[in-house]
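One chain comes next, on its own, written as structure tokens: the form predicted alone.
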Amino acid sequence: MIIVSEEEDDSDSNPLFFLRQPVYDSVLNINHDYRYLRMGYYVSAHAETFGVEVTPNCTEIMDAYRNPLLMEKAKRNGIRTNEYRLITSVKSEFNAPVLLFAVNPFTNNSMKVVDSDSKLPEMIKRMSMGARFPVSLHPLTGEVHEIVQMFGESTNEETLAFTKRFYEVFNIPICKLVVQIDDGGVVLNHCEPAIKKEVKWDIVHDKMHEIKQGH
């Protein structure tokens, strides 16, 4: 297995060098940002071009980073979500407070909490880029948390069982998750790139060593 990571001390290759080489072994792609057409995505796409197994693969990346795909895959695999709606304009049945997430290839870390019905139309217009792209609307029913998931570990102990299950289903080594916590537990709302300084790299390094020893 080739471990490709921006943290060069523990990796076999840095991303830029990896992209210039043919690939013959399976690849573990460790990056804090796997968004479409970013470096983390290119590494996985490059590995797939050579027909080798790569974690995460491009389908797994798209399933996690596109909100509607994330929600549907989570539901199918028993991860708790709340009911979301894809919209481009305000409907009469929508009532604040809600969480909004942009669904387009250009916006990152897009969560907006809207606590007033009067603010919804302008916010949806802005986030949909004038109704060109849908916005994912989620009811606000619990306490919102942003947590970083690293190989199933969490920056929030209360969500540790949840992040372990998320990693089992989605196979994304590092990401930020937007969740709500209520009396029923943890509810998944969104997945986005982690900010590099938010990642606990000591946990990542330990996991990398475990994986190396296992191979």
Contents of the next structure:
Amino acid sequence: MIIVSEEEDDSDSNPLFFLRQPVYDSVLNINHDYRYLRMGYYVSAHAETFGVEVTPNCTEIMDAYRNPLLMEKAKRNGIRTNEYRLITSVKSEFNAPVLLFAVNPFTNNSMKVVDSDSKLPEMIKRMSMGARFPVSLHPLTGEVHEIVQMFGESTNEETLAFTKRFYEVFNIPICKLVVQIDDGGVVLNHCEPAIKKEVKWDIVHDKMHEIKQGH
Amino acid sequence: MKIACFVEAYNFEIKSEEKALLKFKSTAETMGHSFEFIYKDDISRISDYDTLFIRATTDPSSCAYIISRLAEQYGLKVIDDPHSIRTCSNKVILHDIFQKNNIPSPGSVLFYGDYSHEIIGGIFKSLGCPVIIKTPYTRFSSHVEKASNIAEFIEISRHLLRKAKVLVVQEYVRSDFDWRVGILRNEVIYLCKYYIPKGGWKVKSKINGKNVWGETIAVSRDTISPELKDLSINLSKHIGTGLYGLDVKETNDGFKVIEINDNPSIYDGFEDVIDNDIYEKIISELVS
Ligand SMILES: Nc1ncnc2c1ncn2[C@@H]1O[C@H](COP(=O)(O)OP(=O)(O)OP(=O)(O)O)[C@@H](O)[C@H]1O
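Starting from the form predicted alone, produce the coordinates for the form predicted in complex with the partner chain.
Full complex below, order starting with the chain above.
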């Protein structure tokens, strides 16, 4: 297995070098950002072109990073979500408070919390860019947390069992998750790239070692 | 069967595109299927259908990708499938596939913004002059530029790299037209010549500040040269079994593939003029 990482220590290759070479072995791609059109994505795409196994693969990346796909996959695999809706305009059945996530090609870190019904139409109009793109609307039922998930580990102790399951299902080595915590436990709302300095790289290094030794 | 056709309002703006969409609908209905246009507000009810045909512009960042992937997961037959969208929408990934599989194509390198003498000199030495510069996500010939010297190369690439992480730089291959080879399930279903307008070098060129499209001339698929046919089918097999449109230049040195598109344009009175059974062929594939 080749480990490709933007953090040079311990890795076999950095993304730029990796992208110039043919690939003959399975690949573990470690990056804080796997978004489409970013280096993290190209590493996985390059490995796929050479027909080798790669973690994460491009389907897994897209399934995690595009909100409706994230929600559907979570539901199918028994990860708790709350009833999200894809909308381009306000319909009467939605009541604040809600979380909104833009589903367009341009926006990142797009979470907006709307706590009053009267603010909903304007916010949805803005986030949908005038009804051109859908917005993913999630009811707000708990306390919102942003956590960083690294190989199933979490920056928030309370969510450890949840991030472990998330990693099993989604196979994304590093990402930021937006979750709500309520009486029933953890609810998944969104996945986006982690900010590099928020990642606990010592945890990532330990996991990398474990994986390397296991091979 | 219940066929969903995912479109956006702009698909009905050009008469010949609207007419083609209506031909798909009437063909499907004549064949005993229902055919319904659906829009982004209908994404969540895609599992109500048996098969999905996407005519809205595709890209991994678009709604079309979301509906394609959801439909695939619900077990619908899908054109364009998510893998084809991810692969064909990205020029960097296509560059990789062409190199790995020795697809005859213009000389091509990836450029990440290293402006050292060695790298820039190397590009012009290996590709000649002028060179073509493309972003990964070019569409309808936008973000495809020609640089005739190093100064132009630096200016254009710096500008494009503000949005893209990487660019594809290619040898310039001159031609009067691009062959468009329409492929479905790894068979040729139509053939056209997309002419380059006079005074331009792209099928859609800016001439005197105005966008001008070249002519489209349909050619019988039966007359395709064996070399072009083999090349096109072979490349399509590296992507999948969906509906594709290849752009290929014919040169003294043989055929050179420019790109393979998912979601190829099909307009009434253009691609369908000679091989007008493409509607039946596509509907049959969707319900197979
Ligand atoms: N290396 C090249 N040499 C000469 N012309 C080229 C080259 N690459 C692209 N072109 C021309 O530029 C135009 C657009 O190129 P390309 O097909 O790569 O991009 P695109 O934006 O995906 O195109 P479209 O969506 O219009 O098919 C085409 O007319 C093509 O013939």
